[in-house]
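Quick heads-up: it's one chain on its own, the form predicted alone, in C-alpha coordinates.
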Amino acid sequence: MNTSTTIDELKSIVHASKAKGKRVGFVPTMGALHPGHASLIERAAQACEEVVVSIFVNPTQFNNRKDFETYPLMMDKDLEVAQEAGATVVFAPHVDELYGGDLAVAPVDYGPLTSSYEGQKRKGHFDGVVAVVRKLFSAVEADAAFFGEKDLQQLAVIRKLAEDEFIGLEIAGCPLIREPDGLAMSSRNVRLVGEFRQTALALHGWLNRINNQACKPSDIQTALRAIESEAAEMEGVELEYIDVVNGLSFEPLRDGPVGPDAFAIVAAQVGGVRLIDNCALACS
(Lines of atoms letter the chains of each structure in order from A and count residues from 1; the text may use other names and numbers.)
(Lines give C-alpha, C1' and ligand atoms only; values in the text may rest on other atoms or scores of the structure.)
Protein backbone atom coordinates (compact mmCIF):
# COMPACT_ATOMS: atom_id res chain seq x y z
CA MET A 1 0.00 0.00 0.00
CA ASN A 2 1.34 3.41 -1.00
CA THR A 3 1.09 6.40 1.31
CA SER A 4 1.19 10.02 0.24
CA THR A 5 1.04 13.37 1.99
CA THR A 6 1.14 15.66 -1.05
CA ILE A 7 -1.15 16.18 -4.00
CA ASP A 8 1.72 15.84 -6.47
CA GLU A 9 2.70 12.44 -5.04
CA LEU A 10 -0.90 11.30 -5.16
CA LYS A 11 -1.47 12.43 -8.73
CA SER A 12 1.71 10.63 -9.84
CA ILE A 13 0.36 7.37 -8.41
CA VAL A 14 -3.16 7.83 -9.78
CA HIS A 15 -2.03 8.88 -13.26
CA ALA A 16 0.24 5.85 -13.47
CA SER A 17 -2.68 3.59 -12.55
CA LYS A 18 -4.99 5.18 -15.10
CA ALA A 19 -2.31 4.81 -17.77
CA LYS A 20 -2.53 1.07 -17.13
CA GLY A 21 -6.30 1.15 -17.57
CA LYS A 22 -7.09 0.78 -13.89
CA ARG A 23 -10.35 2.12 -12.47
CA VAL A 24 -9.74 4.41 -9.48
CA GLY A 25 -12.03 4.43 -6.47
CA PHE A 26 -11.95 6.95 -3.66
CA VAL A 27 -13.07 6.73 -0.03
CA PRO A 28 -12.69 10.03 1.89
CA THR A 29 -12.49 9.71 5.68
CA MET A 30 -11.49 11.72 8.73
CA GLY A 31 -9.73 8.73 10.23
CA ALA A 32 -10.66 6.83 13.38
CA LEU A 33 -11.61 4.05 11.00
CA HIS A 34 -14.17 1.48 12.12
CA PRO A 35 -15.97 -1.39 10.35
CA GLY A 36 -18.31 1.10 8.68
CA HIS A 37 -15.36 2.73 6.95
CA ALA A 38 -13.90 -0.68 6.18
CA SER A 39 -17.13 -1.64 4.41
CA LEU A 40 -16.78 1.40 2.13
CA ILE A 41 -13.19 0.49 1.29
CA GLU A 42 -14.21 -3.10 0.60
CA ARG A 43 -16.96 -1.89 -1.75
CA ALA A 44 -14.48 0.32 -3.54
CA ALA A 45 -12.03 -2.59 -3.85
CA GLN A 46 -14.74 -4.74 -5.41
CA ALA A 47 -15.42 -2.11 -8.08
CA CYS A 48 -11.96 -0.63 -8.68
CA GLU A 49 -8.38 -1.84 -9.10
CA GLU A 50 -6.90 1.24 -7.37
CA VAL A 51 -8.48 2.37 -4.10
CA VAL A 52 -7.46 5.70 -2.60
CA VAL A 53 -8.44 6.36 1.02
CA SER A 54 -7.93 9.86 2.37
CA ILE A 55 -7.39 10.43 6.09
CA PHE A 56 -7.86 14.10 6.88
CA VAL A 57 -9.62 15.74 9.82
CA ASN A 58 -11.10 18.75 8.08
CA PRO A 59 -11.08 21.83 10.34
CA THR A 60 -13.55 23.83 8.24
CA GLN A 61 -16.53 21.52 8.75
CA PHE A 62 -16.55 21.70 12.56
CA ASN A 63 -18.82 24.46 13.84
CA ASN A 64 -17.92 23.34 17.37
CA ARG A 65 -14.21 23.85 18.10
CA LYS A 66 -14.31 21.37 21.00
CA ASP A 67 -15.65 18.67 18.67
CA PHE A 68 -12.68 19.23 16.38
CA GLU A 69 -10.16 19.20 19.22
CA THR A 70 -11.54 15.95 20.69
CA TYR A 71 -11.87 14.09 17.39
CA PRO A 72 -9.97 10.78 17.83
CA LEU A 73 -6.62 10.46 16.04
CA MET A 74 -5.12 6.99 15.50
CA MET A 75 -3.12 6.98 12.28
CA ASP A 76 -1.23 3.71 12.82
CA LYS A 77 -4.44 1.79 13.40
CA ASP A 78 -6.14 3.58 10.50
CA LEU A 79 -3.41 2.52 8.09
CA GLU A 80 -3.79 -1.08 9.22
CA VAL A 81 -7.59 -1.02 8.82
CA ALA A 82 -7.35 0.63 5.41
CA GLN A 83 -4.86 -1.89 4.08
CA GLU A 84 -6.77 -4.91 5.39
CA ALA A 85 -9.98 -3.61 3.79
CA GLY A 86 -8.35 -3.26 0.38
CA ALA A 87 -6.91 0.25 0.13
CA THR A 88 -3.96 0.53 -2.25
CA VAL A 89 -3.18 4.21 -1.53
CA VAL A 90 -3.63 6.31 1.61
CA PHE A 91 -3.61 10.06 1.14
CA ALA A 92 -2.95 11.83 4.46
CA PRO A 93 -2.25 15.49 3.68
CA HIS A 94 -1.44 18.23 6.16
CA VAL A 95 -3.92 21.09 6.43
CA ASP A 96 -1.71 23.50 4.48
CA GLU A 97 -1.42 21.03 1.60
CA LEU A 98 -5.14 21.32 0.94
CA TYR A 99 -5.88 24.85 2.14
CA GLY A 100 -2.59 26.64 1.54
CA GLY A 101 -2.81 28.40 4.89
CA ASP A 102 -6.23 29.94 4.16
CA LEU A 103 -9.12 28.26 5.99
CA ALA A 104 -11.76 30.67 4.69
CA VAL A 105 -14.39 28.78 2.69
CA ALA A 106 -17.13 30.04 0.42
CA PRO A 107 -20.76 29.66 1.52
CA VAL A 108 -22.73 26.99 -0.31
CA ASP A 109 -26.42 27.25 -1.11
CA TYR A 110 -28.05 24.09 -2.38
CA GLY A 111 -31.46 25.05 -1.00
CA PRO A 112 -32.89 22.65 1.61
CA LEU A 113 -29.91 20.34 1.12
CA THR A 114 -27.61 22.79 2.87
CA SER A 115 -30.02 24.94 4.92
CA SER A 116 -32.17 22.38 6.74
CA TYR A 117 -31.54 19.79 9.47
CA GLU A 118 -27.74 19.37 9.64
CA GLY A 119 -27.30 22.64 7.78
CA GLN A 120 -29.50 24.47 10.26
CA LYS A 121 -28.08 22.85 13.38
CA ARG A 122 -24.43 23.09 12.29
CA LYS A 123 -24.04 26.47 10.65
CA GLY A 124 -21.25 26.46 8.10
CA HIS A 125 -20.83 22.67 8.28
CA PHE A 126 -21.70 22.00 4.66
CA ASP A 127 -19.59 24.95 3.51
CA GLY A 128 -16.60 23.10 4.96
CA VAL A 129 -17.72 19.71 3.64
CA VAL A 130 -18.13 20.99 0.09
CA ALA A 131 -14.82 22.90 0.26
CA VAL A 132 -12.76 19.89 1.34
CA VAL A 133 -14.53 17.33 -0.86
CA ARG A 134 -14.06 19.62 -3.86
CA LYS A 135 -10.33 19.79 -3.08
CA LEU A 136 -10.12 16.03 -2.57
CA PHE A 137 -12.04 15.20 -5.75
CA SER A 138 -9.72 17.49 -7.71
CA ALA A 139 -6.65 15.88 -6.15
CA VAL A 140 -7.66 12.25 -6.55
CA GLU A 141 -9.34 12.39 -9.98
CA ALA A 142 -11.22 9.18 -9.19
CA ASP A 143 -13.71 7.36 -11.37
CA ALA A 144 -15.98 6.62 -8.42
CA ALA A 145 -16.26 7.86 -4.84
CA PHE A 146 -17.86 5.86 -2.02
CA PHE A 147 -19.81 7.41 0.86
CA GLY A 148 -21.81 5.91 3.70
CA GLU A 149 -25.55 6.46 3.91
CA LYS A 150 -25.24 7.12 7.63
CA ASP A 151 -24.38 10.74 6.73
CA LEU A 152 -27.42 10.82 4.48
CA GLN A 153 -27.71 14.58 4.07
CA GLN A 154 -23.99 14.88 3.42
CA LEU A 155 -24.32 12.21 0.73
CA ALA A 156 -27.10 14.22 -0.94
CA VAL A 157 -24.96 17.38 -0.81
CA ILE A 158 -22.00 15.56 -2.36
CA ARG A 159 -24.19 14.14 -5.12
CA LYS A 160 -25.19 17.72 -5.94
CA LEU A 161 -21.55 18.86 -5.92
CA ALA A 162 -20.55 16.07 -8.29
CA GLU A 163 -23.52 16.74 -10.55
CA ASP A 164 -22.57 20.43 -10.82
CA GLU A 165 -18.76 20.27 -10.92
CA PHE A 166 -17.45 16.73 -11.48
CA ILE A 167 -19.33 15.34 -14.45
CA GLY A 168 -18.59 11.66 -14.93
CA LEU A 169 -17.66 10.98 -11.31
CA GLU A 170 -19.83 8.21 -9.93
CA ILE A 171 -21.04 8.77 -6.36
CA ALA A 172 -21.81 5.44 -4.73
CA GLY A 173 -23.94 5.44 -1.59
CA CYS A 174 -23.19 2.47 0.68
CA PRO A 175 -25.43 1.02 3.40
CA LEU A 176 -25.24 2.26 6.97
CA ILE A 177 -23.42 -0.22 9.23
CA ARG A 178 -24.65 -0.86 12.78
CA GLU A 179 -23.20 -2.27 15.96
CA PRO A 180 -24.68 -5.65 17.00
CA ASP A 181 -27.13 -3.86 19.31
CA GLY A 182 -28.35 -1.53 16.54
CA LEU A 183 -26.36 1.65 17.26
CA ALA A 184 -25.18 3.27 14.05
CA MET A 185 -21.41 2.95 13.81
CA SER A 186 -19.60 6.24 14.34
CA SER A 187 -16.16 7.38 15.40
CA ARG A 188 -17.93 9.30 18.16
CA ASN A 189 -19.36 6.18 19.80
CA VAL A 190 -16.16 5.72 21.81
CA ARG A 191 -17.10 8.89 23.69
CA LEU A 192 -20.35 7.41 24.97
CA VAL A 193 -19.68 6.53 28.59
CA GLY A 194 -21.59 4.60 31.23
CA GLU A 195 -25.35 4.45 30.87
CA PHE A 196 -25.33 6.78 27.87
CA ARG A 197 -24.13 3.94 25.62
CA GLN A 198 -27.41 2.18 26.33
CA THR A 199 -29.43 5.38 26.18
CA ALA A 200 -28.10 6.03 22.67
CA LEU A 201 -30.01 2.98 21.42
CA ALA A 202 -33.17 5.06 21.69
CA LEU A 203 -32.36 6.70 18.35
CA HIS A 204 -32.54 3.41 16.45
CA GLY A 205 -35.68 2.50 18.38
CA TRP A 206 -37.37 5.74 17.37
CA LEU A 207 -36.56 5.17 13.72
CA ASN A 208 -38.03 1.67 13.87
CA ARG A 209 -41.22 3.04 15.41
CA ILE A 210 -41.59 5.49 12.56
CA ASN A 211 -40.90 2.78 9.99
CA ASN A 212 -43.67 0.68 11.53
CA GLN A 213 -46.08 3.51 10.67
CA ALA A 214 -44.74 4.05 7.14
CA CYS A 215 -48.02 3.14 5.47
CA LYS A 216 -49.99 5.69 7.50
CA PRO A 217 -48.69 9.28 7.13
CA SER A 218 -51.04 10.60 9.82
CA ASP A 219 -49.70 7.99 12.25
CA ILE A 220 -46.12 8.97 11.35
CA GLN A 221 -46.80 12.54 12.47
CA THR A 222 -48.34 11.27 15.70
CA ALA A 223 -45.28 9.08 16.29
CA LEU A 224 -42.94 12.01 15.68
CA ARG A 225 -44.71 14.18 18.25
CA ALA A 226 -44.74 11.32 20.77
CA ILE A 227 -41.01 10.76 20.33
CA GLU A 228 -40.31 14.47 20.82
CA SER A 229 -42.25 14.38 24.10
CA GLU A 230 -40.48 11.22 25.20
CA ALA A 231 -37.05 12.62 24.43
CA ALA A 232 -37.78 15.77 26.41
CA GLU A 233 -38.12 13.62 29.55
CA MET A 234 -34.91 11.64 29.05
CA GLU A 235 -31.96 12.62 31.20
CA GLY A 236 -28.85 13.54 29.24
CA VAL A 237 -30.68 13.56 25.91
CA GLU A 238 -31.23 16.64 23.76
CA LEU A 239 -33.20 15.82 20.62
CA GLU A 240 -32.20 18.19 17.81
CA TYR A 241 -34.56 16.90 15.16
CA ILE A 242 -36.53 13.87 14.09
CA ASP A 243 -38.47 13.89 10.85
CA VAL A 244 -39.37 12.12 7.62
CA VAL A 245 -37.78 13.49 4.45
CA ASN A 246 -37.03 12.77 0.83
CA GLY A 247 -33.50 11.40 1.05
CA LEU A 248 -32.44 13.06 -2.21
CA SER A 249 -33.82 16.60 -1.75
CA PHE A 250 -34.20 16.64 2.05
CA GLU A 251 -37.59 18.22 1.74
CA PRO A 252 -39.88 17.10 4.60
CA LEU A 253 -42.65 14.63 3.79
CA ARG A 254 -45.89 15.58 5.47
CA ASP A 255 -48.74 14.09 3.43
CA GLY A 256 -49.46 11.02 1.37
CA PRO A 257 -47.87 7.56 1.41
CA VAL A 258 -44.10 7.40 1.62
CA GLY A 259 -42.23 6.82 -1.62
CA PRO A 260 -39.05 4.88 -2.42
CA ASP A 261 -36.80 7.79 -1.35
CA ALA A 262 -38.44 8.39 2.05
CA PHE A 263 -36.20 8.28 5.12
CA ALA A 264 -36.67 8.87 8.81
CA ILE A 265 -33.81 10.98 10.16
CA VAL A 266 -32.73 11.87 13.69
CA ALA A 267 -30.03 13.84 15.47
CA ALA A 268 -29.53 14.09 19.22
CA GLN A 269 -26.97 14.88 21.87
CA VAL A 270 -26.62 11.90 24.20
CA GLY A 271 -24.41 12.47 27.21
CA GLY A 272 -22.83 15.38 25.35
CA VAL A 273 -22.05 13.28 22.27
CA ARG A 274 -23.78 14.27 19.05
CA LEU A 275 -25.25 11.31 17.14
CA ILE A 276 -27.14 11.02 13.87
CA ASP A 277 -29.02 8.10 12.37
CA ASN A 278 -31.54 7.33 9.65
CA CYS A 279 -33.46 4.52 8.04
CA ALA A 280 -35.23 4.04 4.73
CA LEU A 281 -38.99 3.75 5.13
CA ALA A 282 -40.80 0.88 3.48
CA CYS A 283 -44.57 0.62 3.16
CA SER A 284 -45.57 -2.98 2.53
The other form holds:
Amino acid sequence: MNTSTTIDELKSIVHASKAKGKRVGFVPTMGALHPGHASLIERAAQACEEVVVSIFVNPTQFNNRKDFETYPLMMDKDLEVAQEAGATVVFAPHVDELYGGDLAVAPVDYGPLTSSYEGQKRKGHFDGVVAVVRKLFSAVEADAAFFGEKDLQQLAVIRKLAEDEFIGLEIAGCPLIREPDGLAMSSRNVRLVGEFRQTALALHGWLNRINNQACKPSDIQTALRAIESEAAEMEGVELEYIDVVNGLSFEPLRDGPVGPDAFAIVAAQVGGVRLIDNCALACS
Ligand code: AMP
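Take the protein just shown as the form predicted alone and give its structure as the form predicted in complex with adenosine monophosphate (AMP).
What follows is the entire complex, opening with the chain shown before.
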Protein backbone atom coordinates (compact mmCIF):
# COMPACT_ATOMS: atom_id res chain seq x y z
CA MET A 1 0.00 0.00 0.00
CA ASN A 2 1.27 3.47 -0.94
CA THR A 3 0.91 6.44 1.38
CA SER A 4 0.97 9.98 0.13
CA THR A 5 0.66 13.42 1.71
CA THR A 6 0.79 15.56 -1.43
CA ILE A 7 -1.63 16.00 -4.30
CA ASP A 8 1.18 15.77 -6.89
CA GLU A 9 2.36 12.42 -5.56
CA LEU A 10 -1.21 11.11 -5.39
CA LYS A 11 -1.90 12.21 -8.95
CA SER A 12 1.20 10.47 -10.28
CA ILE A 13 0.10 7.19 -8.62
CA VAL A 14 -3.46 7.50 -9.94
CA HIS A 15 -2.40 8.53 -13.45
CA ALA A 16 -0.05 5.52 -13.65
CA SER A 17 -2.94 3.23 -12.63
CA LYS A 18 -5.29 4.75 -15.17
CA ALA A 19 -2.66 4.37 -17.88
CA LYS A 20 -2.75 0.63 -17.11
CA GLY A 21 -6.54 0.65 -17.49
CA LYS A 22 -7.26 0.27 -13.77
CA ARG A 23 -10.54 1.49 -12.34
CA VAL A 24 -9.95 3.92 -9.46
CA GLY A 25 -12.19 3.93 -6.39
CA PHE A 26 -12.14 6.56 -3.66
CA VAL A 27 -13.22 6.40 0.00
CA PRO A 28 -12.99 9.73 1.86
CA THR A 29 -12.73 9.46 5.67
CA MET A 30 -11.70 11.46 8.71
CA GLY A 31 -9.81 8.50 10.16
CA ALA A 32 -10.38 6.62 13.44
CA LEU A 33 -11.40 3.84 11.10
CA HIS A 34 -13.91 1.24 12.29
CA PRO A 35 -15.73 -1.62 10.53
CA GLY A 36 -18.18 0.86 8.95
CA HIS A 37 -15.29 2.52 7.10
CA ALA A 38 -13.76 -0.90 6.34
CA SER A 39 -17.01 -1.98 4.67
CA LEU A 40 -16.75 0.99 2.27
CA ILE A 41 -13.13 0.15 1.45
CA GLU A 42 -14.07 -3.50 0.86
CA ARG A 43 -16.90 -2.44 -1.46
CA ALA A 44 -14.47 -0.19 -3.35
CA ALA A 45 -11.92 -3.02 -3.60
CA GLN A 46 -14.56 -5.33 -5.09
CA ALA A 47 -15.33 -2.79 -7.82
CA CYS A 48 -11.93 -1.17 -8.45
CA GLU A 49 -8.29 -2.27 -8.82
CA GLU A 50 -6.90 0.95 -7.29
CA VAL A 51 -8.52 2.04 -4.02
CA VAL A 52 -7.60 5.45 -2.61
CA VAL A 53 -8.60 6.13 1.01
CA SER A 54 -8.20 9.67 2.28
CA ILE A 55 -7.67 10.33 5.98
CA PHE A 56 -8.19 13.98 6.75
CA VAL A 57 -9.96 15.61 9.69
CA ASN A 58 -11.50 18.52 7.83
CA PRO A 59 -11.50 21.64 10.04
CA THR A 60 -14.05 23.54 7.94
CA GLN A 61 -16.92 21.11 8.52
CA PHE A 62 -16.88 21.35 12.33
CA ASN A 63 -19.32 23.90 13.70
CA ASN A 64 -18.15 23.03 17.21
CA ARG A 65 -14.50 23.68 18.07
CA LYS A 66 -14.47 21.18 20.95
CA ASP A 67 -15.77 18.42 18.67
CA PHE A 68 -12.89 19.16 16.25
CA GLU A 69 -10.26 19.31 19.00
CA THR A 70 -11.39 16.03 20.57
CA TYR A 71 -11.88 14.16 17.28
CA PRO A 72 -9.99 10.83 17.71
CA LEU A 73 -6.68 10.45 15.82
CA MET A 74 -4.98 7.06 15.33
CA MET A 75 -3.00 7.06 12.09
CA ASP A 76 -0.93 3.90 12.69
CA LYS A 77 -3.99 1.77 13.38
CA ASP A 78 -5.86 3.44 10.49
CA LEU A 79 -3.14 2.42 8.04
CA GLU A 80 -3.48 -1.19 9.17
CA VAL A 81 -7.29 -1.16 8.91
CA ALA A 82 -7.19 0.47 5.48
CA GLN A 83 -4.67 -2.00 4.11
CA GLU A 84 -6.49 -4.99 5.59
CA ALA A 85 -9.75 -3.85 3.95
CA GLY A 86 -8.12 -3.51 0.51
CA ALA A 87 -6.84 0.07 0.19
CA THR A 88 -3.94 0.45 -2.24
CA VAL A 89 -3.24 4.13 -1.48
CA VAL A 90 -3.78 6.19 1.67
CA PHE A 91 -3.84 9.93 1.04
CA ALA A 92 -3.28 11.83 4.31
CA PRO A 93 -2.60 15.48 3.45
CA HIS A 94 -1.70 18.27 5.85
CA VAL A 95 -4.39 20.94 6.11
CA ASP A 96 -2.28 23.43 4.10
CA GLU A 97 -1.93 20.96 1.22
CA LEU A 98 -5.69 21.15 0.66
CA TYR A 99 -6.47 24.67 1.85
CA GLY A 100 -3.25 26.58 1.16
CA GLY A 101 -3.59 28.51 4.43
CA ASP A 102 -7.10 29.81 3.66
CA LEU A 103 -9.86 28.11 5.61
CA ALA A 104 -12.65 30.34 4.28
CA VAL A 105 -15.18 28.25 2.34
CA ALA A 106 -17.97 29.29 -0.02
CA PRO A 107 -21.57 28.89 1.17
CA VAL A 108 -23.46 26.07 -0.52
CA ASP A 109 -27.21 26.27 -1.19
CA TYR A 110 -28.84 23.07 -2.40
CA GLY A 111 -32.22 24.07 -0.91
CA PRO A 112 -33.58 21.81 1.88
CA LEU A 113 -30.71 19.40 1.26
CA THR A 114 -28.23 21.82 2.81
CA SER A 115 -30.54 23.99 4.95
CA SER A 116 -32.56 21.39 6.88
CA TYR A 117 -31.73 18.94 9.68
CA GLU A 118 -27.89 18.60 9.72
CA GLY A 119 -27.62 21.87 7.76
CA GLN A 120 -29.84 23.68 10.24
CA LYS A 121 -28.33 22.21 13.41
CA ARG A 122 -24.71 22.46 12.25
CA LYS A 123 -24.44 25.86 10.59
CA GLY A 124 -21.81 25.85 7.86
CA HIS A 125 -21.28 22.08 8.12
CA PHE A 126 -22.21 21.30 4.53
CA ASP A 127 -20.21 24.30 3.26
CA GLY A 128 -17.13 22.61 4.74
CA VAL A 129 -18.12 19.13 3.54
CA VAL A 130 -18.68 20.30 -0.03
CA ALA A 131 -15.47 22.35 0.01
CA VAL A 132 -13.30 19.44 1.12
CA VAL A 133 -14.99 16.80 -1.03
CA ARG A 134 -14.68 19.06 -4.08
CA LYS A 135 -10.93 19.41 -3.40
CA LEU A 136 -10.56 15.67 -2.80
CA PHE A 137 -12.54 14.68 -5.91
CA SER A 138 -10.34 17.01 -7.99
CA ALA A 139 -7.17 15.58 -6.43
CA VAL A 140 -8.08 11.88 -6.76
CA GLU A 141 -9.85 11.89 -10.16
CA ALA A 142 -11.57 8.62 -9.28
CA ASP A 143 -14.05 6.67 -11.38
CA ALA A 144 -16.24 5.91 -8.35
CA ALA A 145 -16.52 7.27 -4.80
CA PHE A 146 -18.00 5.34 -1.88
CA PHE A 147 -20.01 6.96 0.91
CA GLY A 148 -21.91 5.48 3.86
CA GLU A 149 -25.66 5.70 4.25
CA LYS A 150 -24.87 6.36 7.92
CA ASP A 151 -24.50 10.01 6.85
CA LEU A 152 -27.60 9.92 4.69
CA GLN A 153 -28.00 13.67 4.21
CA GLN A 154 -24.31 14.02 3.39
CA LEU A 155 -24.70 11.28 0.77
CA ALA A 156 -27.57 13.21 -0.85
CA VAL A 157 -25.49 16.42 -0.83
CA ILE A 158 -22.54 14.62 -2.42
CA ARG A 159 -24.77 13.13 -5.13
CA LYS A 160 -25.87 16.68 -5.99
CA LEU A 161 -22.26 17.95 -6.00
CA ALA A 162 -21.20 15.12 -8.34
CA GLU A 163 -24.20 15.65 -10.62
CA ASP A 164 -23.38 19.38 -10.90
CA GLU A 165 -19.58 19.34 -11.04
CA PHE A 166 -18.14 15.84 -11.51
CA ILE A 167 -20.04 14.34 -14.45
CA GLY A 168 -19.14 10.69 -14.92
CA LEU A 169 -18.06 10.12 -11.32
CA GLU A 170 -20.15 7.30 -9.89
CA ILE A 171 -21.36 7.85 -6.31
CA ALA A 172 -21.98 4.57 -4.49
CA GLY A 173 -24.04 4.56 -1.29
CA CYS A 174 -23.05 1.77 1.12
CA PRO A 175 -25.14 0.26 3.96
CA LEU A 176 -24.95 1.56 7.53
CA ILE A 177 -22.93 -0.82 9.75
CA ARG A 178 -24.02 -1.29 13.38
CA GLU A 179 -22.54 -2.69 16.57
CA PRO A 180 -24.09 -6.05 17.55
CA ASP A 181 -26.46 -4.26 19.95
CA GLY A 182 -27.70 -1.90 17.22
CA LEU A 183 -25.68 1.28 17.89
CA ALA A 184 -24.63 2.83 14.57
CA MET A 185 -20.84 2.62 14.34
CA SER A 186 -19.17 6.03 14.54
CA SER A 187 -15.68 7.32 15.28
CA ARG A 188 -17.27 9.39 18.06
CA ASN A 189 -18.57 6.29 19.91
CA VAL A 190 -15.23 5.95 21.75
CA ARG A 191 -16.20 9.15 23.58
CA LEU A 192 -19.39 7.59 24.99
CA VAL A 193 -18.37 6.93 28.58
CA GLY A 194 -20.05 5.00 31.40
CA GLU A 195 -23.79 4.55 31.18
CA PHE A 196 -24.01 6.82 28.11
CA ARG A 197 -22.90 3.93 25.87
CA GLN A 198 -26.12 2.14 26.90
CA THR A 199 -28.22 5.32 26.75
CA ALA A 200 -27.07 5.83 23.14
CA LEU A 201 -29.04 2.71 22.13
CA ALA A 202 -32.18 4.84 22.47
CA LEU A 203 -31.60 6.29 18.99
CA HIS A 204 -31.84 2.91 17.28
CA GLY A 205 -34.83 2.01 19.46
CA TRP A 206 -36.68 5.18 18.42
CA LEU A 207 -36.04 4.50 14.74
CA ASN A 208 -37.38 0.97 15.14
CA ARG A 209 -40.50 2.33 16.85
CA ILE A 210 -41.16 4.63 13.91
CA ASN A 211 -40.51 1.82 11.45
CA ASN A 212 -43.12 -0.23 13.30
CA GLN A 213 -45.64 2.44 12.26
CA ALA A 214 -44.59 2.35 8.59
CA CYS A 215 -47.79 0.53 7.62
CA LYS A 216 -49.86 3.17 9.47
CA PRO A 217 -48.29 6.49 8.39
CA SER A 218 -51.09 8.41 10.15
CA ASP A 219 -49.66 7.20 13.50
CA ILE A 220 -46.11 8.32 12.73
CA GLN A 221 -46.61 11.89 13.95
CA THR A 222 -47.98 10.58 17.26
CA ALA A 223 -44.94 8.33 17.64
CA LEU A 224 -42.56 11.23 16.88
CA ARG A 225 -44.19 13.47 19.50
CA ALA A 226 -44.11 10.65 22.09
CA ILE A 227 -40.38 10.11 21.46
CA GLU A 228 -39.68 13.85 21.80
CA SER A 229 -41.44 13.91 25.20
CA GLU A 230 -39.60 10.80 26.33
CA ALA A 231 -36.21 12.18 25.24
CA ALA A 232 -36.83 15.42 27.13
CA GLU A 233 -36.98 13.38 30.35
CA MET A 234 -33.75 11.45 29.73
CA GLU A 235 -30.65 12.33 31.73
CA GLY A 236 -27.78 13.59 29.55
CA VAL A 237 -29.80 13.39 26.32
CA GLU A 238 -30.53 16.33 24.06
CA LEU A 239 -32.64 15.36 21.07
CA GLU A 240 -31.83 17.68 18.15
CA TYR A 241 -34.35 16.25 15.68
CA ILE A 242 -36.28 13.13 14.87
CA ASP A 243 -38.40 13.04 11.73
CA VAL A 244 -39.52 11.13 8.66
CA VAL A 245 -38.14 12.45 5.38
CA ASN A 246 -37.60 11.64 1.74
CA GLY A 247 -34.01 10.35 1.86
CA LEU A 248 -33.12 11.94 -1.48
CA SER A 249 -34.53 15.47 -1.04
CA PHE A 250 -34.61 15.69 2.77
CA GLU A 251 -38.06 17.15 2.65
CA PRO A 252 -40.26 16.03 5.57
CA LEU A 253 -42.99 13.48 4.90
CA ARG A 254 -45.67 14.82 7.18
CA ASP A 255 -48.63 12.66 6.13
CA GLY A 256 -49.64 10.36 3.38
CA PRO A 257 -48.25 7.03 2.34
CA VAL A 258 -44.69 6.09 3.20
CA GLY A 259 -42.95 5.64 -0.15
CA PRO A 260 -39.80 3.74 -1.15
CA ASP A 261 -37.48 6.65 -0.26
CA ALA A 262 -38.94 7.24 3.22
CA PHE A 263 -36.42 7.30 6.04
CA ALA A 264 -36.62 8.01 9.75
CA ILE A 265 -33.70 10.23 10.80
CA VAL A 266 -32.44 11.25 14.21
CA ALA A 267 -29.69 13.36 15.79
CA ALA A 268 -29.06 13.64 19.51
CA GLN A 269 -26.35 14.57 21.96
CA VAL A 270 -25.78 11.76 24.44
CA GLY A 271 -23.43 12.59 27.30
CA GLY A 272 -22.08 15.46 25.20
CA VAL A 273 -21.39 13.25 22.16
CA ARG A 274 -23.31 14.09 18.99
CA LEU A 275 -24.79 11.01 17.33
CA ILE A 276 -26.85 10.56 14.15
CA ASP A 277 -28.71 7.53 12.85
CA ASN A 278 -31.36 6.64 10.27
CA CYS A 279 -33.36 3.76 8.92
CA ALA A 280 -35.32 3.10 5.75
CA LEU A 281 -39.02 2.67 6.52
CA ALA A 282 -40.50 -0.55 5.25
CA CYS A 283 -44.07 -1.71 5.65
CA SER A 284 -43.97 -5.48 6.00
P1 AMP B 1 -16.22 9.87 8.56
O2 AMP B 1 -14.84 9.35 8.80
O3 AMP B 1 -17.10 9.80 9.77
O4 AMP B 1 -16.24 11.20 7.87
O5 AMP B 1 -16.89 8.86 7.56
C6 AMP B 1 -16.29 8.52 6.34
C7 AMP B 1 -17.24 7.68 5.54
O8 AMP B 1 -17.56 6.49 6.28
C9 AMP B 1 -18.58 8.40 5.26
O10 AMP B 1 -19.00 8.10 3.94
C11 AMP B 1 -19.49 7.78 6.29
O12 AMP B 1 -20.85 7.80 5.92
C13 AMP B 1 -18.95 6.36 6.35
N14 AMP B 1 -19.35 5.72 7.60
C15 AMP B 1 -19.11 6.16 8.86
N16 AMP B 1 -19.70 5.35 9.76
C17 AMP B 1 -20.32 4.37 9.05
C18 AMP B 1 -21.12 3.24 9.40
N19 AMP B 1 -21.41 2.94 10.66
N20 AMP B 1 -21.59 2.46 8.39
C21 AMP B 1 -21.31 2.76 7.10
N22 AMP B 1 -20.58 3.80 6.71
C23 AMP B 1 -20.09 4.61 7.66
